[in-house]
Amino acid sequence: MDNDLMTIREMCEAFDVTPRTLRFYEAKELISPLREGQKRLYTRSDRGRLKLILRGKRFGFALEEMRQLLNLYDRGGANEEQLERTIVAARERLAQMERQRDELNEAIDELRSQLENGAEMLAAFRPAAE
């Protein structure tokens, strides 16, 4: 087999990814492997396209926002308004991040404080120790 092929086994193996999730992808126009009958046969391509898939995912982007920016690449030539939308894009995707984080802290230590008096209206409860 060409080296620049995968089967989706290969595919499943490298990106750690299930069969579903590559059919998935492929239904949502994210990636388009080559077909040999039943077979797919991913390409270089379809690999590079994954694996910032994989990443939009981890950073939280959403399938439609990942697929504009992919389909840009599409187009051909420098790549200069993919690279701009993409910077743009994981600017937003960061600040958002950034809030969902403060948010998430200020929710921890409210809890932890909760947690303090909980603990000292407890001990109010018991007798001191003799």
The other form holds:
There are 2 protein chains.
Amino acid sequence: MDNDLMTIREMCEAFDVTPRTLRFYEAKELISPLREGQKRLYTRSDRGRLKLILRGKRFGFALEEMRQLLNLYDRGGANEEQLERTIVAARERLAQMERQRDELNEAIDELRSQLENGAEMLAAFRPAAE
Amino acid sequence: MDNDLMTIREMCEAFDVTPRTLRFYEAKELISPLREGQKRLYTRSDRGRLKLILRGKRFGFALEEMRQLLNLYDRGGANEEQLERTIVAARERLAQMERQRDELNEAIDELRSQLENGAEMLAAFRPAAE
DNA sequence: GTCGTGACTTACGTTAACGTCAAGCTTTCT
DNA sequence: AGAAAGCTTGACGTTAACGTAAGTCACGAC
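Now that we've seen the form predicted alone, could you pull up the form predicted in complex with the DNA?
Starting with the chain above, the whole complex follows.
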């Protein structure tokens, strides 16, 4: 059940992803499960990585960004410097997200005021206008 | 200069877009400039449409959505019903944008708290951690 | 032994909004 | 006339993250 090794199907149910997704992540070198013959077997480490990947996606990290972050930890364990780099990356992403939210808020305000003005959005069509 | 008719180059400078963009919009039936021989000539109506398209993009409308909205006005002018439909579409988009902003805010909060906890984001890697 | 099931690999398809050549026609400068 | 400029029409390329289909393999059940 919750053995150390899980099949692809168990992984899919546990994380709510498709087999294609897991194979895709593997092709992109984000995960590298064991093999029993031709079949994939996912370890606890794989599950940890997948968890991080999915969390990263919620934060808007691209898979390639996640791969780079994850790889920092393959090269000899998590030392201070690597942790630091991860934190820096996270902070940058946070700033990006905040900028994105601010822009979105501006657009929202603008659109809302257009609507309040009775959709003057369409003024350009009325030959009478301006 | 600011004649009723403008060349593609003048349009590009006026609206800060590339020729490719204008031809692309034309291929997608968002604009339909006149022709003088083989050359395109943009009318005041074209400028009005382009202005709306670009504004729509800022609001996150897809080009296809904008095309549909614009076409409402080609079919016999802007009557009450058409205006109504446009307003409905705009309201829906506004709601979408607000949802999107809310989700973004949640992600921001989550990421920020991760950072405040000293990047426990990486806990999954430490064999020591649960 | 063969049937069904699940896993596997390979590879093309999808979506949006253009970018980037390539090659030809016209007008314009010299 | 010849060349440079600017416009035109194809038509393929790009990016991300998978979806989807086609064909193969292996294994337990019968």
